[in-house]
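Below you'll find only one chain, the form predicted alone, shown as structure tokens.
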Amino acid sequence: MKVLLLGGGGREHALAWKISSSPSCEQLYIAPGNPGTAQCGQNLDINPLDFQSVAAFCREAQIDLLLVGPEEPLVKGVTDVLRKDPAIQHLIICGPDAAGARLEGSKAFAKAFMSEFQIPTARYGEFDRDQAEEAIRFLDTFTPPYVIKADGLAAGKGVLICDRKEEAAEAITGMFSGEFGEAGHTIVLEEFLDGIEFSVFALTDGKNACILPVAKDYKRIGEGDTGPNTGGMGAVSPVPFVDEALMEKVRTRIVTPTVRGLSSRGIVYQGFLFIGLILVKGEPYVIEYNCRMGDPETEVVMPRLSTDFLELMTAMHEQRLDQVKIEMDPRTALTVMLVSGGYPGSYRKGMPIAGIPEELAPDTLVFHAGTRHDADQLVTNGGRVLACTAYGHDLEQARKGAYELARKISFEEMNYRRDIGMDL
């Protein structure tokens, strides 16, 4: 099989790492891809958003499959202009047509959603950028803290948590003045729900979904859960509160629900769904929907999932994924991400990096996100870099593993959490 995985973060160095190790993986090409993928198949020099390049190589190169990494080729509609072309229908593709990338796309339409097919989620008002008098009265029906969302994409951090009344009153104003360029002409005021979260990934083939490994992702920049948040500063996989009982119920109240409701709509969903849950109470919430695989969370998943990749991919096209069983590693995974200094801020780029050990300790590897090749030498190109992942036989082994490696990489300013795993 030939593949073309879109987009070059630490998720699809992931996603290459997995589909490379397929027996049926004939050749793996990755637009633009990173040093990393580079290890595992051929990069290219094409711009994801540049739909037409890549439906012309799918056509050159005679690609069977397509997986899109990032969600925004999904929302700006990658998959409805592939599937247009008379000359590749044949393709296989791994993600959703822009109706169904709405759900990551749209926070109200999210929210909407979940309100007509009876998902559990918090309750919520949704304003448009003339409407700034009436959201900020809007909070007088919350208790602080107020959940503050950019409606449209924002790389992960259009979302606002204020414990005051005053602060989310400007975080409004803000985003209604731009803040988040057109992200945020639309808002959407949510009740704080207070829990702890975790990730459900789902492979759906539009009638039938199968769960990956569960995972847990930390979004804030410091330890403690502290500071602003990120695109993502570690994960762990699988989940110690997570059990058999809340995952029956994660899968009949939202899992079955959503794939139900897109069909219901006409959406025909091929790909992954990521759910982010918080669990209240013993009960799960929806707080966001994503058309895409997570990243960190892509970095534990995916060394866990045992079943192979492109199996699945060819019964996600052939709607048969209720035969199909997952199997998953037992063992924990956990990865930190070693990031920029000033991340999430402004931060440099082109700091030259050491320490990657030429051949890495059994169950640890590297995965690149934010690096490139100046001449000879690996440097940085990103806000989150690199991302170190461990395997373990408990969470304690498998944190240690990934610690021990994250402190033999170096680069100037380099910062990691020190605590990924340590709420588990």
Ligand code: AMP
Given for the second form:
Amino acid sequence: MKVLLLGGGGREHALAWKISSSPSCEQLYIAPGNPGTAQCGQNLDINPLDFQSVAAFCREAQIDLLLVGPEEPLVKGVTDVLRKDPAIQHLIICGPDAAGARLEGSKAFAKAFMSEFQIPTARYGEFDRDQAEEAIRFLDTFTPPYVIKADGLAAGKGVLICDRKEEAAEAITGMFSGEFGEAGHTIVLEEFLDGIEFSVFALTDGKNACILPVAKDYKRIGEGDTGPNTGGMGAVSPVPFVDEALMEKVRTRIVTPTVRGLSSRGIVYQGFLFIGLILVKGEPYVIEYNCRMGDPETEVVMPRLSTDFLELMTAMHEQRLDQVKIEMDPRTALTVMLVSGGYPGSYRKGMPIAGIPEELAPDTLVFHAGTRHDADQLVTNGGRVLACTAYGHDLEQARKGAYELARKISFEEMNYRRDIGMDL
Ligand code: AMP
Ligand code: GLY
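Return one more block: the form predicted together with the named molecule, after the form predicted alone shown previously.
Now the full complex is given, and it begins with the chain already shown.
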């Protein structure tokens, strides 16, 4: 199989690593990729948002499978454009069309969808720009803290949680006056749910879904879950508090009704569905849907997925995921993100990176997120730079392995959380 993977972060390196281990992988291209993905396949200088160039490459290189890593191309309709191309009708695409990607691209759409299909989630109200007064009045139906969400994609920054009503009202006014651009022209106000979050990943073929290893992400920059939200500072899989009984609830109350709901609306969703969940008094609620894999969750989920990735893709295409058994590595995987000083605020790029072991210990992996080559020197090229993953027969051993690896690596102003997995 000839595969084209779109994206260039840690998630894509982990996906590329997994795909390249498949015996049926003939050729793997990554656009644009990074120095990590270059170890697994061939990087291409193609922008994932340039759909015409993506289509042209699929035609010329006779690509069999297109896997879309990030949300933006999906929300903007890469799948729709490629499906219309008569020369690539055989192409398998892992990633929903724009209609399915609205589950991530519009929070108001996602909330209305959950309401229609009785999928457990926080109570909410949706308001447009000309409804500022109603929105502020609606705050009185909640107790603090108040949760205010910009409807559209806002690079993980579109959710504000305010303790006081005045702050919440200001946040609403700010969103309506364009602080988040068009993403904030519609907002969702919702009940605050107090609980512990976890991430469930389903692969769906439009009819059936299979569930990949469960993970927990650490979103805040600071130890003890303090400070601003980031794209994710680390992750662990499995999650000790997520047992079979809880997963059964997630399957029957959330994953199955979501897949059925999409299909009943005529949306053929083939691809990953990432469900951000919160456990409140033993019951799972949906915080958000994403139309792609999580980052850095993929850096622990792929290492634990034993099933052949390309077999999964073929089964998805043939709508027989109900016949597939997901095999998982029983070990724990834990990843620690090494980030640039200042992240998630402003940070410098181009810092030389030292200390990545030439020969990695057997139970460890380094995934590149924001790196590039400057001549022969590997340098930083983003906020999240490298993910250090280790396996262990328990959480403690995985933690130890990941931190031993992290301590070997250095670049100027490098930062990382020392407490990944410590709350579990
Ligand atoms: P989202 O982009 O919707 O995932 O929201 C970002 C983060 O805000 C989530 O990971 C949660 O930590 C938090 N959050 C969002 N919605 C709620 C809610 N209703 N109650 C509590 N926390 C929330
Ligand atoms: N780790 C959260 C995300 O990928 O959105």
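Only the largest set of C-alpha atoms that superpose within 1.5 Å between the two forms is called the rigid core. Numbering follows the first chain given and starts at 1. Everything numeric in this text was worked out from a predicted model, so none of it was measured.
Relative to the superposed core, Gln131 undergoes a C-alpha shift of no less than 2 Å between these two forms.
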